[in-house]
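Here we start with a single chain on its own, the form predicted alone, put down as structure tokens.
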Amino acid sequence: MLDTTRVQKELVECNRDTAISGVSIDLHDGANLTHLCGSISGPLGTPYEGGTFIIDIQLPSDYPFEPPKMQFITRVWHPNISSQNGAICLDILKDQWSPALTLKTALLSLQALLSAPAPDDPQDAVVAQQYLRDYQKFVGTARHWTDTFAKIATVGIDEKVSKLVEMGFPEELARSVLEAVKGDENAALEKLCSG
């Protein structure tokens, strides 16, 4: 059975120096520790700089003795990390899990993964061979991939945010949310409207 106990005790560690852990977990629907969301800040003087990867979070019902499932949402470009599915490849998701490592470590783990891939264990093979073969053609796709799916478009969130005052929502609001959902206006009204 889950130790709800710890779980909760580690949200609350994880999320104490996020500026300067740049890892945060939240529950991803409001009540069910089970099901949870997890973010890492693209590590400094990489390719993955400056994004927000966003990574869902299972915990299985015997935790921490098994160690939880989790996948990239954010795509990502990594030899280590599926690129069409945000699978990852990490030794302690896996086997060497430890009832001691906590979910905060997994996801610092994680962040260090994107600063010291291992290509030669894996996950997507495509990646790992550019990244061995052609190494500035990968930084440049993993930079790419970055900008384009992990990095909050600046560039009309205005736009946006006018839109969903326009239909009665507060302006901090607003902007607060098409922030957390990366801009997707969509995602903002449907979170918005459930309250």
Given for the second form:
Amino acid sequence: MLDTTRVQKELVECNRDTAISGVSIDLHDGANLTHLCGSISGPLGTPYEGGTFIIDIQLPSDYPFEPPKMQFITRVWHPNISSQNGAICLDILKDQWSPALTLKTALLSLQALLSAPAPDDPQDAVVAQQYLRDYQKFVGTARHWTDTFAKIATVGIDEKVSKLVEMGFPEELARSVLEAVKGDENAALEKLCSG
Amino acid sequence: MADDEDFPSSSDVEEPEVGDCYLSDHEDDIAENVLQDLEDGRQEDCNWSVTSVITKESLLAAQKEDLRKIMELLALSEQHARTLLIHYRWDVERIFELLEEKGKDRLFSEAGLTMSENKVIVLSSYSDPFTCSICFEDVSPVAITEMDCGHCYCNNCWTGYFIVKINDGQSRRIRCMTPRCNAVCDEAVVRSLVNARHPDIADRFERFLLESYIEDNNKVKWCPSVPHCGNAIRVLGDIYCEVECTCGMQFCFNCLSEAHSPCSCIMWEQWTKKCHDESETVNWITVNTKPCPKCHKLVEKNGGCNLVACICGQAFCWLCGGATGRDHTWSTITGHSCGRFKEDQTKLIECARRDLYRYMHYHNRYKAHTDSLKQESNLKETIQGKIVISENKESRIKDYSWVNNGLNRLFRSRRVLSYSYPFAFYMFGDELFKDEMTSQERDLKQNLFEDQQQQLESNVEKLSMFLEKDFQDFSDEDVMENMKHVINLSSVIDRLCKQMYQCIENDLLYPLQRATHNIAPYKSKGPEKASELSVCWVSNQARSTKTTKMDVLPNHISAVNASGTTLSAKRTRQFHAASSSDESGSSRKLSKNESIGSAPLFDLNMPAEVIDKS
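Same protein, different condition: the form predicted alone was shown, now please give the form predicted together with its partner chain.
Below is the whole assembly, all chains and molecules, this chain first.
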């Protein structure tokens, strides 16, 4: 049985200083505490700078004695993160997990992983090879992926909102949904239509 | 006794070579140790593998024995000793070594052992209420537990954590919950906390700890019997040995497959794989068949002319495999290029053919001896019948134990013979030792080995013949005559086996540069029957003194070796050499030992001089 009191406390604790830490956790769908949605901002001075990365978090029933299952939803070009499915290779999410760690510390570790890749212990061999052989090219690709997948399109968000309004959705709703899906027009439309 | 005189020389030749293995000052020490242990009489053999069966009942006692050694040496509590032993895989000697090498503190910290003597004082210093950093709840200091490492959480969280770990099968190394803290949790704490919530899981924890002695121990292995007999076997000394569990299962302790000496474990693994594999079938197919160009079925030529017709009706040329047709018929061979030499293909086929014949040669002989062994095992009952008839006969001969002794010798030597063929297959083939020997060397060694093998083989067949005779119908004189033959042949065969093993160990396996192959040493009586581990205190103590004495020997040998090779496997081999030289060199000592040892019957198969002396 999941220890919900601890998770609730963790959520409050984590979201208290989001602006400073650059990590936050939201509920994924409604009141289900086993399925969360984390987000971390790309560390400064890395190719991930400026991006916001969404992470899917599943809590096993034995959490916090078992590690949380984390996976990148936002596509990212990084030696220790699968470019295909976002799977993460990080010791504290596996055998080095300790119950004294929290979701926040885990997300902060992911942030640290973004700024300090460990290409010798790769999750994605292709990326790791590029990182080791042609670092400049790696930086270019990573930045391109960040620009393409991890940036909320603040420019033109009004345009998208007005487009949705023109389709007949109320402006407030359209804006909030668009923000929730990080500016993805199609995802917003889907969400609006589904209810 | 004519047989006897045929082979007296080879052991004399062998001996100096054996001696070379440990030309050192320490030699005397070793000899002394050997002597002492032999004189002890408890030692069953001088190959330094003492095996014992660990049953469910004696598991605790076996574990306690090692625990006590560590507890006494390091002044530790039982749970700390266990943590230490689990980490170092129950290798008491290794712990002793590391203690000198690294010192107590590093020895402990690497195993996750932290001692805190001022635990009580620390505990009282916690503020009231205490906030557990796992569940973020405030709890009273009564409901918290501090581990030896000084980290403190509430009992609820500890318990939940322990249960998850035990269910994950990680009972033996439950680490503290603090990130990167290496300390192993005190088993007493785990036990009491878990027991309060889930007594059944606490039981499982207990069992895991107990079985750690088998699971995390290189010197103890589960008996491979199916269905499992519930026993484990412990070996003190050399782990390359063959052993018989009390359930009757005979096996190689190192690889847990059937007893296969003089094959090494690697050879045996490859051999069984090869025998099951279809690769040889494929080889045969390559050599003897060709696929039909139309239906692709494999066609074997059964005679005469090279125009072959497949069952599907298609005719083709056997030489090149090409279909007959407008351009290529038997009457007109326009475009028929099969006479042109394609070297590669021919070579390939030749190689395949040679490999196949070589394999078949060894496999046939291996199979012949295992089959004989099976048939002779069936014969055992018939022979028992003959013995009963003979014993009830009006005759002055009443003792027929020579028949059974001869029979046992026959079984034993048949096994050695049959396994000597896969050994030879790999020893003199390209699979394992391609670059180990020049072809000249190889021929020389192969001759030497095959000569011994042949002698052994012919004597084994003779023994089989004498044992199969219908001695129950014989006159007393003929029975005596037959008995003499059987006894003489038995002792000759025993000696030949020993010599063949010496040849294998010293001349064939020892000089290998690139690989080390260890084999279970030859034992006259077959795989050693593991003795029940006695549970009572006194014998435990006796055993532990014996163990320490035994522990001395490998250390000595490694000291001898320190200047030369560092390979531990080489060490083991010299170990063998030391013991086998002892066997041949001073058979008097050995025989004394054997007769005092646990052998239930007087062994008539002893060399003649031994029988005389006793």
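Superpose the two forms; the largest set of C-alphas matching within 1.5 Å is the rigid core. Everything quoted here is computed from the prediction, not taken from an experiment. Numbering follows the first chain given and starts at 1.
Core-aligned CA deviation for Met167 between these two forms: 2 Å or greater. Shown in the overlay between these two forms, fitted on the rigid core, is a CA shift at Thr18 smaller than 2 Å.
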